[in-house]
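Next up is one chain by itself, shown in C-alpha cells, the form predicted on its own.
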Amino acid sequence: MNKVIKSVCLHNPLNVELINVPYPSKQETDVLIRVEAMGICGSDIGAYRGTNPLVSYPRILGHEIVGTILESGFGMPENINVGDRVVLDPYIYCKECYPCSIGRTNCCEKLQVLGVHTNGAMQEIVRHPAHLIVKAPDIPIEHLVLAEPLTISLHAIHRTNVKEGEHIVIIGAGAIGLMVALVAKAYKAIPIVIDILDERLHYAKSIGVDYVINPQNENDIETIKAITQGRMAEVVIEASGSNISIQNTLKYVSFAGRIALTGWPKNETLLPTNIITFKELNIYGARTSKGEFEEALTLLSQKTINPNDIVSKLIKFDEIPKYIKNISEQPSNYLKVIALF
C-alpha cells in the first residue's frame, strides 16, 4: 500500500479540508522535511475567499513553515544536516531570467510561491529545493514561524532605506504592518500606524507604537503634519492592499519621500501622477523578500522583535480548516495564528 500523509487542501473557494495525499518523492536537488509548525497567512485567507487571482484550485496551502530535515539534497547549505530544524524560504525562482541574473530573485519572471502558484507545505512531509532552507536558531518553534512574514516587513524597510529618526507611516495594523512598525523602532525610526480598527490600534499602542491614527475618527493628514512638525512622513509603507490607502500614501508622504507598496489590492488603483512628479517621490514595489531570513531570525532570537507581540493563538494542525474559516469571517479577532503538529 502506498504511504499517505495529511494535508490541508483548498478544493475551491470556501471549501477547505484535511485530505490524504501521497508521501512525497524528491529529486536529488530537493530535501524532505517533516513539518512541525506553520502560520496561517493573509494570502491563505485570500485564497480561501477566492480573491487571490494568483491561486488556482485545488491547492495545498501554506508557506510559513518550520520543520526538520529527513533527507538531504544536493545544494543544501553546508551548515545544515539531516535532523536539523529549518525554516523554509518559500519563493522558488528560476535562476535564468533577467531579475534572477541581477540577484533580484523575488522578482523572478517565473516565481513560484508555495501555497499560491504551486502546492504549499501545510502537510506532514514536504519536499523543497535544498538551497531554499535556513538553519533555525534554538528558540521556540512557534516563534520561528514568524521569520517568513518578518522578512516581508524587512523587505519593505530595506526597499525604502529607512534611516534613524525618520517618520514611517504604516498603513494597516495586521501582522505585517505591526512587524514593520517594530522593525522601524529597531532601526530607531518613528512609526505611525494607521488603521480603521480601534482594537488593532490599541494593541499597537500596547506593544510600544507611540503614534496611531484612525482616519475615521480624526483628520489623518493634520495629525501626521503635527507629529512630523509639518514635514509629513519621509517614508510610507502600505500594508493593507486597500485602494484608498494606496491613494493616501501620496498624501501622507513628504516632498522627496519614499513609498513602499506591500499590500496586494484586488483592483487597479488610480493615482494622481502629478503629485508624484510635484513631490518627486520614489515609489517602490515590495514583493515577498530576498536574503532577509538571517536578519529576521536574528531579530526574533534576540527578542528585538518580541514574537509574543505577534502570535495571537496556537492551534493543532487538524484545526487549520476551522480557523481559516474563522479568520475569514472575523479577521479582527486574530493577528497571527500558528498551527503545531
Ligand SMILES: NC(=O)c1ccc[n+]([C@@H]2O[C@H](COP(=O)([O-])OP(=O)(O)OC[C@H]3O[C@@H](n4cnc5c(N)ncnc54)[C@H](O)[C@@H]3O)[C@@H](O)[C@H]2O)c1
Second form
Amino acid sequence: MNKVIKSVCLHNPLNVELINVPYPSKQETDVLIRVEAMGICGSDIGAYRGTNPLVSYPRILGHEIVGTILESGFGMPENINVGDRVVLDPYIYCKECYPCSIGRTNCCEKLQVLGVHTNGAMQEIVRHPAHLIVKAPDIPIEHLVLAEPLTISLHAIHRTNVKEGEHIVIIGAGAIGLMVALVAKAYKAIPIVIDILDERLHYAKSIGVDYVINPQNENDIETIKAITQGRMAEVVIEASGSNISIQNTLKYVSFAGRIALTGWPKNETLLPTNIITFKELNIYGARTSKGEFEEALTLLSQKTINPNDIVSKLIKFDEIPKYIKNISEQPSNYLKVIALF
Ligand SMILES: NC(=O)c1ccc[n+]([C@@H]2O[C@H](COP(=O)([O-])OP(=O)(O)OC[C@H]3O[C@@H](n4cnc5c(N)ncnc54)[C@H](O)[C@@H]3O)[C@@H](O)[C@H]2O)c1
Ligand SMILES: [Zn+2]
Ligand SMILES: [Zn+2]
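Output the form predicted in complex with the ligand next; the form predicted on its own has already been displayed.
Below is the entire complex, every chain and molecule, led by the chain shown above.
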C-alpha cells in the first residue's frame, strides 16, 4: 500500500481543505523535510480569495516553512546534517536565464515560488531542492517561521539602500510593512507607517513606530511634510498592494527620492510619470528576496526584530483551512498566524 500524508489544498478560490497526497519521492538533488511549522501569509489569503494573479489551482499552499531534514540530498549546504532544523528558501530559480546569470535569482524568468506557482509545503513531509535550505539558529520554532517574510521586508530596505537618519514612509501595516518599519528602526532610519485601519496603526505605535498616519482621517501629505520639515520622505516602501497607495508613493517621496514597490496590486495602476522625471525618482520593484535569510535569522535571534511583535496566534496544522477562512473574513484580527504540527 502506498503511504499518504496530509496536506492543505486550495482546490479553487474559497475552497480549501485538508487532503491526503502521496508520500513525496525525491530526486538526488532534493532533501526530504519533516515539516514542523508553517506561516499563513497575505498571499495565501489572496490565493484563497482568488485575487492573487500568480496562483493557479488546485494548489497545495505554504512557503513560510520550518522543518527538520529526514533525508539529505546532493548540494545540501555543508553545515547541515540529517536531523537538523532548517528554514526553507522557497524561491526556486532556473539557473539559466538572464537574471539568474547575473545573480538576480529572485527575479528569475521562470521563478517557481512554493505554494504559488508550484505546490507548497503545508504538508507533513516535503521534498525541496537541497541547496535552498538554511540552517536554523536555536530559537523558538514559531520565530523561525518569520524569517521568510522578514527577507521580503529586508529586500525592500536593501533595494532602496535605506540609510541612518532617513525618513521611510511605509504604506501598509501588515506583517510585511511592520517588519519594514522595525528593520528601518534597526537601521537607525525613521519609519512613518500609513494604513487605513486604525487598529493596525495603534498596533504599530505599540511596537515602537513613532509616526503613523491614517489618510482617511488626516491630511497625509501635510503630516509627512511636517515630520520631514518640508522635504518629504527620502524613501517610500509600498506594502499594501492597493492602486491608490502606489499612486501616493509619488506624492509622499522627496525630490531625488527612492521608492520600492513590494505590494502586489491586482490591477494595473495609472501613474503620472512626469512626477518621476520632475523629482528624478528611482523606483524599484522588490520581489521575494535573495541571500537575505542569514540577516533575517540574525535579526530574529538577537531580537533586534522581536518576533513576538509580529506573531499573533499559534494554531494546529489541522486548523489551517478554518483560519485561512477566518483571516480572509477578518484580516485586521490577525497579523501572523503560525501553524505547528
Ligand atoms: N514582492 C513580494 O515578493 C511580496 C511578498 C510577500 C507579500 N507581498 C505583498 O505585500 C503586500 C503586503 O503583504 P502583507 O502580508 O503584509 O499583507 P496584509 O494584507 O497583511 O497588509 C496589507 C495592509 O495594507 C493596508 N491597506 C490596504 N489598502 C490600503 C490603502 N489604500 N492605504 C493604506 N493601507 C492600505 C491594509 O489595511 C493592511 O493593513 C501584499 O500586497 C502582498 O501581496 C509581496
Ligand atoms: Zn509570504
Ligand atoms: Zn532563471
